[in-house]
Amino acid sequence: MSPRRDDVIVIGAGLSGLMAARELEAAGRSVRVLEARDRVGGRTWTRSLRGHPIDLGGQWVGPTQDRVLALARELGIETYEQFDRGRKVMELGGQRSTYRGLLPWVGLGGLAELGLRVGQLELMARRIPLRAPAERADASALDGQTVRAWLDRRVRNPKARAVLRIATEMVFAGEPEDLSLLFFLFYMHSGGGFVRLTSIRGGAQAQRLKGGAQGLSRRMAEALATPVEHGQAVHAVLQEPEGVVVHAGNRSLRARHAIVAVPPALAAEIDLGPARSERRRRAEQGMPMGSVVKCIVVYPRPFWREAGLSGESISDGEPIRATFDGCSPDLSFCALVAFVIGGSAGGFGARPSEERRALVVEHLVRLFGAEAAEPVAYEDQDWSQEAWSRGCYVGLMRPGVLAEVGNVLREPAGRVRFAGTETAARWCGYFDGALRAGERAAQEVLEAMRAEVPGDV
């Protein structure tokens, strides 16, 4: 008997890979995806803690994000809003203050710069061609410097250059001066601008899923109509004048073409053989993950809603740099989800568990009050242990990088597609755009398969 040859091998259980999977059966072509992890939602993960789900990764979906919206609906997945009723707490220098609305109040100068400097954001990223930003005339320009550097070089009010550093790593996982302004501004165009990035109502944090945002890939696989096959790592993707041969530990699959739908920092370890190009290369060593411990603290009840605080805090303090309101939506379950951030996450994960939870307490009884020191339970996880994401949310291009690769990272090689939230055009590093980068990388392999045997659909 001949060995199996698939149509396609797509190598990621991620939204992205699930969702290049799902078009190519609906296309009627056979579909072999595997796993290296026990479970598939790669970035989002879906945990029990008291008899309800919380989201260990990634966890909001919003206004204009139409891929996962339409995929929720279509799945029989319902949504809900995340509480944003009330007055939001700030912490800055070690002084803590409420506000309301997107900016904190920072004095009436430094509001007034806030304003200023967030309108020239927005319409520096509308100038970022989507498509190519690479392509922009002052690209190289633009590349070439961190986002710490345009803040310290144009922000002149220290309380609102604070403010833009914590938007900038709460929106990224990283720091201001690891970043190209190039790719950041590329980001939040992409994303629909500073605001909505940076925004509950109305924006990118808008809704959560019920039941936790891993039901997405759950359900996706479930429909396959070949099942996911997990503990499958990856080390080589070879190529064949007629297909592919993907080594999997000491298995060895043939297909006619591959998908990889891993972040590129784990792509890049994957051995593609001639067909990696000096550019691949030079994106995939250039775009290291973010860094993010996500902290999960329940307590009794909702005592920040009851003082009229709407669980939405920043801080510049160690070791959080921003909470949201964690409830379920009939408050059968109260937390605060506190996020730590780049720089800090490494640090703070390296600490036994007991250590890290006391720090968080401690901060969150600092910026909610003293009913903040009597949690019920805690979980957390570091992103950046986790072997088969090695960060999160995103990869991050460095500065020199996007102005010299491009797009490279979205271009095939050979018979290898590539797919992942990184590559997307329009929501990059998001769930929306994991899912537009599966369905292109899914195109793509179909378009191919067409031109070599004319009139096969």
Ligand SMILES: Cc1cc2nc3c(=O)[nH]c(=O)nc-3n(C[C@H](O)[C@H](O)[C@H](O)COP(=O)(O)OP(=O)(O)OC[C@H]3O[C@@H](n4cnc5c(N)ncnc54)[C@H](O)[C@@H]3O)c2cc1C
Contents of the next structure:
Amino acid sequence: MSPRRDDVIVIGAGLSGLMAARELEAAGRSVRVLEARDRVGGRTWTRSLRGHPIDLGGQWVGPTQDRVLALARELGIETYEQFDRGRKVMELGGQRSTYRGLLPWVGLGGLAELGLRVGQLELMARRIPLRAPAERADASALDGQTVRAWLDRRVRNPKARAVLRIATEMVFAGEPEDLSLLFFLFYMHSGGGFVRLTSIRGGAQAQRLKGGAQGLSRRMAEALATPVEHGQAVHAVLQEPEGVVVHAGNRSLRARHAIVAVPPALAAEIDLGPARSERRRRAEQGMPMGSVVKCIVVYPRPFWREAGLSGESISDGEPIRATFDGCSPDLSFCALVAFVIGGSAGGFGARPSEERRALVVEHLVRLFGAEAAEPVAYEDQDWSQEAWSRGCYVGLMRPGVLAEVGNVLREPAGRVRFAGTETAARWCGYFDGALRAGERAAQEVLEAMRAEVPGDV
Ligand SMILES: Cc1cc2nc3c(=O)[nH]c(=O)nc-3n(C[C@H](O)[C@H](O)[C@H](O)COP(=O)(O)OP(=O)(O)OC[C@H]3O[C@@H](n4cnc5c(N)ncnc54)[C@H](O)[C@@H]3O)c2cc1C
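After the form predicted alone, can we look at the form predicted in complex with this ligand?
So here's everything in the complex, that chain up top.
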């Protein structure tokens, strides 16, 4: 047992854990951050490709994400606009077309239905109370059905249904048949609605961070008084009358409180002893991670822009579900960013690298033309292969879980508090939610510490 006893041990050095640590240090508390990986940032990961930063994990920020925008400003990380000028490409049932605006052209009847159903989803989402989604009178009825069941029942036009299916897959990195409708509506509301979540301009994909998104975590970690300890996979957090004992490998570390800032599917494997309630267990087990392989395909020129295309596409073909322009602002780096999502990601990720590259390039040729056949570099990242993420972007609630477990994921378990983007009420699933959750967990610990020692500030 280490003789040092900190005020708080934070488990996980993603955005959420680092924000919690920063808040606690700012309040004068001693903090130790334990991280399983050899790097900080978790689901953000910026690597270098041909001398340019590429984000293999999360990359966008947008309006109303006040916490992350303020943090970026404070840390001196600039943002730049995601390129979105020109026509978008859609491939549906093997047919390619181009369009402008938010909704693709799916025939007059299809477009009318698409508009109607998007409006209906917006309204349904807005009625979900963010702080207590399970408290709606019809929570169980909404939670008892999948998004797929709702789409099949409500959306008659097959093309409109296909587009809504692609949008769901892209926002969640999961399949509509696996998602609870109540969770889907909560998540939509949490991020400001369907249109905001699926848009570039004015939406969740509006801006990118100069130098890459992992910079946020790197800079927060650098500013901590005590360096993050890497290679520290925590497997138990057990409680004593006056504190916690955190077990990582063969180390046992003491603190007054702990904050677990890892995704619920990974938190499930940390032994909390009797402090883990049955509701918590059910929530963690009912929220497996989504599946995504993110692919960066580099070209000598932005040939799609030259052809009047924005680089955005959606497709119900294989393997790519959507693409975006991934060029640097000065065009010294030109790339398309492609997402392989949900059910497609598993088989795709299991193939050898050369095959994955060939499949992606073949699909890009269908979407953007023959010039897509000659990339100069390719890199991809299968998040399901990452032991300390087990998939991405987020944990996705299966039907029948949320109405039963309510807010248990953000409820304390004795001296253990929980952060992580999945516990956020606003911008759940995003950087911004991760930061908000970190702040909340830190505040909870500070309040508990003040209550323990009256007069302690
Ligand atoms: C491909 C992709 C695209 C995305 N796009 C966007 C986007 O554009 N915009 C956006 O806002 N969000 C996006 N996201 C989601 C975003 O990255 C996450 O919401 C956010 O980074 C989560 O932060 P976190 O701190 O909650 O969790 P994490 O980043 O998962 O941090 C948890 C940390 O805990 C560590 N850990 C896990 N288990 C243990 C253990 N037992 N012991 C010690 N350490 C442990 C992990 O290694 C990790 O570092 C995307 C994610 C992916 C993967």
